[in-house]
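Only one chain is shown below, in structure tokens, and it's the form predicted alone.
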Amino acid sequence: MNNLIEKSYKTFRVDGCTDQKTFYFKIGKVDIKPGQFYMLNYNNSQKPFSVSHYDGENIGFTILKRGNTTLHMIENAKIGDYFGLTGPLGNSFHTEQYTNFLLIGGGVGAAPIYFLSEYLSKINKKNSVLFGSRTSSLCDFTHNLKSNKSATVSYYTDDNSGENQGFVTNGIEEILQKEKIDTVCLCGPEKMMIVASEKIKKFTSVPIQISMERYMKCGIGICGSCVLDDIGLRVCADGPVFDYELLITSKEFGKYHRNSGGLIEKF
């Protein structure tokens, strides 16, 4: 954690819509890798958020309205407000040994997948990207990827407002038939990631990297609130990116998670 910074920063830009916004902070040069996250504290309420943007000086977090904390952030936070940022935390997607990637981001999982695609395009690594969301406006923050020569991007929406209607997993087969993919990176609802992984395994044996989400209190591996049952790994400190073959040994993956009180909530 030599790179860890815990400091308050002022928002200088806020983009987005009613249900989702991206908050930007000027943090300077930090060694941030795709897949890592920060604990964001706003008005004494703290939650983990994946990095969606980083240009070497400015960092962005794309936040979807899902609970009380995100609701408060989206409806009340404005330019000039201070957030506490602790990070970067966790591990990252493995990118060095691969040259052709399939990236899949569903729902809030679009945020780290967007950052990963931008990173890969900057180092001239080919990537095919599938984004899935309820409605097209939730993926507006990703549209500049279309101009990246290294990236091929497709969108799937539930309400037919995007270029393709239906599940994001519908686009997997075509890409695997056309491209010689080296690895697949996934982030989103766990049931989606299981369906996607099973589809992928029918075509290829390439490594599948999965970014997990769990309730976190500390973000640095102390409290144990994000431990995965059976395998005993902490999502914050040992993840959030795990190998699919490891995750399927956990009885909770794709079936349930634990809430703030430690009680099981089924997906």
The other form holds:
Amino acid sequence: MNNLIEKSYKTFRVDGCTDQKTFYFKIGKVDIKPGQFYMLNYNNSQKPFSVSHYDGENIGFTILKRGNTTLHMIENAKIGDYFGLTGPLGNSFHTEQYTNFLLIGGGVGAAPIYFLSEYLSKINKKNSVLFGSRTSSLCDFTHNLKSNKSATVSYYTDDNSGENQGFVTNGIEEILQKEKIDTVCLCGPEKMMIVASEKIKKFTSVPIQISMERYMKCGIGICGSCVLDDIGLRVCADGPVFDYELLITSKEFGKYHRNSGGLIEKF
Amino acid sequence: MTHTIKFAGVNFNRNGVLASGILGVTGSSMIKTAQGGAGGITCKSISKNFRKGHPTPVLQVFKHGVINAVGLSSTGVDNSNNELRNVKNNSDAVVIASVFGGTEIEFKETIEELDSSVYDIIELNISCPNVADEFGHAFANSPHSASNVMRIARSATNKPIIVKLSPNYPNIGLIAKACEDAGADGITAINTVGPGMLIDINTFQPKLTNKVGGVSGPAILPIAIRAVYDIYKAVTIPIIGMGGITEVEDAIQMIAVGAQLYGVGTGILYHGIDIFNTINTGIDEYLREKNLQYDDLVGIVHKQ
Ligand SMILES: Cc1cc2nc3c(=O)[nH]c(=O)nc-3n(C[C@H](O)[C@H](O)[C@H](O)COP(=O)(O)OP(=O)(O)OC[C@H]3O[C@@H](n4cnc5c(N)ncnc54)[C@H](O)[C@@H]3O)c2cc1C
Ligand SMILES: Cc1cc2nc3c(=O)[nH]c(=O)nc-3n(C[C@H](O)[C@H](O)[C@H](O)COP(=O)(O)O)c2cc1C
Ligand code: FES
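Next, report the structure of the form predicted together with its partner chain; the form predicted alone has already been given.
Let us now look at the entire complex, which starts with that chain.
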């Protein structure tokens, strides 16, 4: 239960650019798995964020400027400021039974994928990583992954500022032909994840694990704001990682989500 | 539970009820909770119009429970009609529509705008502030204001109406009695206790944006048991007893002091939605062991 109780930590390092920052905290030894997230509370603004880095001592969260909370954090939070951390929360990517991974992170979906690649490389599991973003500076935080010999990393940017132009889904075919991939892990915009999954399905029937995002009020499974229609599962407590085959039975997957007031908003 | 329980004229197939405000925003989570063994499902309290609620953080966990200031957020009556219809059509659970308002008339109008085919019972959440009260007290604060809401709500529907009471005002028994006299078909007790507050020891800031929030979970069980004990002595209408139930022993105590049905909210945090199946099975075993009927257990404390 201790993971459910908020504790505050000083941020000791902040990296990134004006649109996206990574905040680091010294939290010591905690059992954290890739795919899990924390509720981060900065000056009475709280939202869920995936763990993007954890080395057994220090934890990192990579935050992209989107709306009120993230703007507040990115523009105001500086080294020495306290954040309330609640977590780790939610389930994680299945890694034990697999040996050769394809990882795809789109936009700020790169955050949990970064930690996953880091984790897999540490236990010497082969992983091919595709990152896609608007512009290359948003992927800078992942560059040191390239030094891991178990990982092969490629970048796709919309504005052609990275290695490859175009959508992150463009890289899928080549990897599936080259590697004996036995699972795919995805995090990013839902439309991208659907296109990617459909593409993957044409080549192989390996399990596709998808990390989902929904508006979360509590993050711990009781308020009901993150529940998927009609399957009734809570993204915060039953997810955020779900099997693609399960997700396609949810009528809102790729189509709509609910806002803070519980009202439906189409993608 | 293998036999049905009649509560306020409505048959419940199982004796646990999902408390209002927990997994009660969308139909799909309410249906799922019914599958976890809840015989009654109470939705998040509904107001006539859309209301946003407080900014996050709205909920914080401590060692013995939770404080929350989700605030009375609501998707409004129209959306709630759709969500409740989904529950009604896709589960065998009794649907309890919780409503609230800032004035008696608002309670009435909300009930009138709800489609009466989508719920079985109306629950009046009178723990919300009465806008006409100069001190901002809740309707649950006095027998007079509580019974006023009840009386006016009565004219809005023919379905059973139950009143949800707050433990934060003196004489909960008196308030229950006033509601019974005004036509209530049952009582739900208790709502959250407090409000309470938690402080971050590094920033010295309250942990909730709203600073204070209602306390629920294990910490409030003894208060809830006492409240239901007092209410049972004061009224003849049936009671849904809730507040801090996480184990079968807690539910048995609640029934023993007079609750005809038990309710769970925060308990889901500790045991998931299967908490209902676990408690129901536990109660059945207990009854078998003690050679008691369910009805014998209800209020047994008062017969000693
Ligand atoms: C499990 C999980 C992990 C997350 N991890 C990260 C992370 O590592 N890094 C990160 O930057 N963010 C992450 N997020 C998203 C983050 O929690 C915020 O929701 C997001 O940054 C917007 O917050 P905000 O207050 O700044 O914007 P808001 O003011 O809440 O909203 C800004 C805009 O985004 C839209 N929006 C909000 N939520 C959604 C949604 N679910 N789908 C589509 N549009 C939406 C709103 O409609 C609005 O137009 C994660 C979310 C979840 C659920
Ligand atoms: C997050 C949360 C939201 C709640 N929202 C409501 C609500 O909208 N209406 C209501 O009558 N009670 C609400 N309650 C109170 C519960 O229904 C219940 O009465 C109380 O929490 C005590 O039961 P418990 O300890 O089993 O949770 C809420 C409680 C919690 C924890
Ligand atoms: S955010 Fe509250 S149930 Fe998931």
